[in-house]
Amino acid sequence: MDNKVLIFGHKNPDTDSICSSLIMEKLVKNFNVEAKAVRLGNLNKETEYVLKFLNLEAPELIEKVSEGQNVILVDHNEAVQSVDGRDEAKVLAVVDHHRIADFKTIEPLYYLAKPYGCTATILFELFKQNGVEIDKTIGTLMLSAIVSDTLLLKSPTCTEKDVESVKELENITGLKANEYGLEMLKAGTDLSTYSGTEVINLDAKEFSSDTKKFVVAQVNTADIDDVFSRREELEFAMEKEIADKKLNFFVFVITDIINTNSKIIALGSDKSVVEEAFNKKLDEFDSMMLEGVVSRKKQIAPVLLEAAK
């Protein structure tokens, strides 16, 4: 067992879970504890992005965690989108801007959960409340974070205390938002190296209700119709996910970071439950358009869990 209390996001993680990981590590080494920021999957061009421009390494990728591991959780509580292992461990902390489900431990713990548009949003709190230094690399990544999770400030999800931290990390870092922001989310939009499953697998999070089990996965572009162009390989790679993983639908959702839309295309025996969610009928491609949609969080996760009760 790793000796070191270990930070982590979710499986297939985002730009927010592997930033996350990394400033929680700073603020608990700040109270002298001995931590280590590691990750549940391969990185994304658009947090490549970031490491590169920080010149830092990624986080050490680990599959499972064995019993009575110390951990911190961040971006995530839900058991199906953690590390292999995390029953068995010791939970000490957790952070997070999710719904909270299935989440249970036999000791108390400390729980932070704000519904902000990010998990960095709620760090830079506490960094500020505990008097911790932010320094450039790490309002960096704060800002980064931020940027990444709520498509500029112009997701659904973005809160006011959002808009107040980049301002302040705009003036620590000395980098402009809208233009260290736009050329982040542009690089991960690149998806050309990436075969149909690595597509669909780059920021895929498994939701349950009462009797569905489906997944939902997001990818970024600036030409919806580009990603779209690769329907058969993709449906290919989802039928796989379904049958591999026993799901009752699958959803790719592939969203324009310029217009703010999304194109989805949804498979498997319930697909028609995304038709009621929506109240839109799927195309003969199984897709729809869905204008102004932009957060799997707020406007997809919550009427798909709705409909498939």
The other form holds:
2 protein chains.
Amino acid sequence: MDNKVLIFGHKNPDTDSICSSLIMEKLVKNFNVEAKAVRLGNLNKETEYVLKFLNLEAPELIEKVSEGQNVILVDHNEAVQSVDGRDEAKVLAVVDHHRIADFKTIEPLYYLAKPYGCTATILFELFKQNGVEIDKTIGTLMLSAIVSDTLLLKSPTCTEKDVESVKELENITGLKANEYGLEMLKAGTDLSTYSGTEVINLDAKEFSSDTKKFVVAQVNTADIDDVFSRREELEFAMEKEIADKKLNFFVFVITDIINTNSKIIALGSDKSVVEEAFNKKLDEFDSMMLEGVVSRKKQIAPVLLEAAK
Amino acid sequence: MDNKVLIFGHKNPDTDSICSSLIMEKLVKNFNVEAKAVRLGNLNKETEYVLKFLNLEAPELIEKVSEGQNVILVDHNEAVQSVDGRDEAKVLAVVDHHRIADFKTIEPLYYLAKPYGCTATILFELFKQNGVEIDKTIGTLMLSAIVSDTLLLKSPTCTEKDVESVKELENITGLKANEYGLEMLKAGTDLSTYSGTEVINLDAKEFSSDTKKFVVAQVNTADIDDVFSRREELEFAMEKEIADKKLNFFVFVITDIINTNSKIIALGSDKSVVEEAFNKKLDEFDSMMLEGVVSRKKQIAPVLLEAAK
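Mind giving me the form predicted together with a further copy of the same chain, seeing as the form predicted alone was just shown?
Below is the entire complex, every chain and molecule, led by the chain shown above.
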């Protein structure tokens, strides 16, 4: 067991999960609590770009926690997205911007969720409320996370608070969100070195309704056709995941960050749930175009959960 | 369906649930949201004392909410403690100081929990953070709730934040917590006009572990023997609740607010869970004395939930 409080985001960490862990470490240390940001999976290329830009080391990779370990969760709360062994750990705090599900504790805790576009925006507010200095490094981590989660403030998940925070963070860091952010997002779209299995696991989240278990994986791209050309390889990897994890269906979302829409591929015995959810038939390639849809959290997961009830 | 956002605390409302609903109504209206505090049960005498002192009407009583109703929960989150129909309502926000369990949403929401002694202490901070004026009425509601939940700052649930808030609230209201608060607590200990069934339902909360369902009811008193003299009548009422609600056990807690300890009575087929939890045998009256124990939330519910796993 680690004596320090371990801080982590979800499995298959995205830029918000990694950045918010590091930001939270700074905040918690400010209250004289020994804490350490860790991660539950490999960095994606977008996050690698951010850490390289800041000349920061990646947080240590962990796979599980021991019984009684003190932990703080950022950017998630659902058990399937969290560290193995979490139910035997002691959750001291959660800062998150997702729905709440499959989360329970025996004792009271600190829990702050807001329906913002990004966890880092909530942390930005906490820094200000507590009078903790936001230096250039922390500010860049915040800016990176917000740009990533809101696709340069264009996602429907983006709120006024995210926009205001980015404005202030541009002043603090001296960065232009449109320039730095676009470079960062583009760095994340390079899938050339990944296998099909790797691609569908880069940013995959598992969900459970009362009767169905499914995964929604998402990648960003500047060219949907480029990713879709790997369809056979991707479908093979999806079929394997469905069998291994006994999923009812698997949805792979290819999101065009320039034109802000998405093409999805859906497989699995209950893929009709996806058709029902979006009121649209899958074509002969098990795919459909979703115009204006870019947010898994706001535009995809809720409708799938509703249809999968 | 009510067009206004309905704000309520838990069933069998205590002073914190009622006061925090009214306090939250004021805060939410400050953000130009149409909102109305309501309640899920009868007022106890302590809360009646507070509202009479402030010359305030009791919030309207409701029994259920319609599908799609916008609601805000204070002082609770667990489904069994909440309004009927809640799973079909839209929970916009939660402000609470209890553990999180049996709570899920489809969409992101505002959720603020802190491990403080009282919900009103969290609201006190929110008023200050948002620059909302705390007038004498709101201040007295806050002070009353904190004194009630922390038994005049003597409960182990009481935190530094509760103590600091009460100090500031004494200045705002011109009240002395030790004088006003003791009168308020004493008003709540008069059980003479209640039947046995009413006594065990004044402040009853239902809990569920994976295998057990149980109720922990609590009353405050200045004289444990006085309440305990009604044992037969109380046990009769408890047995009926156990049968009606198919409980594994029922714990009735008589808390001495002067000497800060409690006597409990435990009934039900699984009352041995209570003996296991406190590592002490029930006597021939199905009762045991718990020295220094006054907090259901911190000293009773967690050990029972652990033993009932």
